[in-house]
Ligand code: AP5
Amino acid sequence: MTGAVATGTLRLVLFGPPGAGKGTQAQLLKERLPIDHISSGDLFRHHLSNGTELGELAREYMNRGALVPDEVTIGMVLDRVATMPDGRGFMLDGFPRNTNQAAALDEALAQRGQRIDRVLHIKVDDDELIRRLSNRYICRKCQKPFTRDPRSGEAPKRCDDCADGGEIYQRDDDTADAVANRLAVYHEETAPVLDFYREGGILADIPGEAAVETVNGLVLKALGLTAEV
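Structural coordinates of the indicated chain alone, per the form predicted on its own:
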């Protein structure tokens, strides 16, 4: 594991339900490790913002809190992986979401003489996930997340990171009802992937309800890393 980190060849999957903090942990790892962050959500948003046919198809499913069909998701992510230089490491965020996708990923990597090294499963209870996501708002321009003010209960109107104050909005799939539906889909279709990777001996369960720094410490420990890489 240590050698893979040093050469930037480590291949990770960040796994967990919506709102578990995968994106945050991915960003922290990206700052430490010379590997690429491949977020299925970012890929979808790229197509959404550009109004492509794939983007419009993805929007239809995402607005209902449902999973995008496998053939779309698999093709998009594997195409991204295939364009990477040989030996370059990566971390997948939001993929695979079911055993069909996991098997397709394994097969594609095997054809390149590669495999997934570690799967980090960030665990958070459903009640906490609903609380987090139903209070989440996004800058339409830079995608920075915001939450309601705990005193007023109101969300900010403009992004303080954008020069022209990007508009703050709540995604259609972050309403309480949509979140509950997303979690139901996750438990039914996505959770079995844990067994797929557990049988392979590469799954690490990470409690995800603590402070970001604490969760990150557990992530680093699961990767065999200390405070210094």
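Here the rigid core means the biggest group of C-alpha atoms that line up within 1.5 Å when the two forms are laid on top of each other. Numbering follows the first chain given and starts at 1. Treat the numbers as computed from the prediction; the structure is a model and nothing was measured. Compared with the form predicted together with this ligand:
A rotation of 20 degrees carries the smaller rigid part relative to the larger between these two forms, according to C-alpha superpositions.
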Contents of the next structure:
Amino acid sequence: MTGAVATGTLRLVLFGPPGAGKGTQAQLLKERLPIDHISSGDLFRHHLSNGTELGELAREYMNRGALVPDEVTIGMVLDRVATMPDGRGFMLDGFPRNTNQAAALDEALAQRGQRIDRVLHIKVDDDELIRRLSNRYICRKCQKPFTRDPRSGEAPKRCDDCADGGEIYQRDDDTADAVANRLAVYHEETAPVLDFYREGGILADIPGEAAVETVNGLVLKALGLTAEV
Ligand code: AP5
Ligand code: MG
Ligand code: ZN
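With the form predicted on its own in hand, show me what the form predicted together with this ligand looks like.
The next block holds the full complex; its first chain is the one shown before.
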């Protein structure tokens, strides 16, 4: 898919399996586009670390790699979308994750005379996803993802994006069992959403196995943007 889009008002979905690089590419896109990053997983983890009722409910599902029920998830994400200032773009990451969520999103946007402009499907094989997730660490404050150094085996201690260096930790759902379940759930419940967007003509497939910068170039190209700053 080619063609430029109005970048400041862009409404985007970053789609792909666990470990595909949705969060990584969102961080890079934020540097290029004046749009907000709305990650359903980050929202749940924020609730978890604040000890809210919603966080406690989500914990059990997340730690075994299951989807949090739609009754909770859809309201949480669409409330966030509804607070976007008029005309401000956003990128959804990790939502929608089943056809029910996709329909609810479409309907909520249609009520505001809006629609999703592009869905970027980052494709990566399961073996590579498992390798990435077993080496992934994130910042407790801003949730930026990091990778353990392949030679030393060390993860960074502090986040380079947070002013006072947020603590780096490993997610509770990056255990082997939870990852296996997350991948199974992705293939069974989430991947079918691709057909919904493919039929709408807004889906772009992005090969996601190459280096982060290379994938970012493909993402920018799919949005009609050039790689250079
Ligand atoms: P969520 O937080 O959305 O997790 P996920 O979809 O499983 O995806 P990840 O965050 O693990 O992967 P990512 O694609 O962001 O990869 P990243 O950039 O970090 O959801 C967690 C849980 O919350 C769910 O299981 C569910 O329980 C619940 N939930 C969330 N949304 C929900 C919904 N809509 N409905 C119901 N429940 C919901 O990269 C991974 C690693 O790879 C990093 O170390 C990174 O540095 C590295 N990396 C990235 N790109 C590359 C590259 N090109 N080459 C090499 N390494 C790379
Ligand atoms: Mg993520
Ligand atoms: Zn941080």
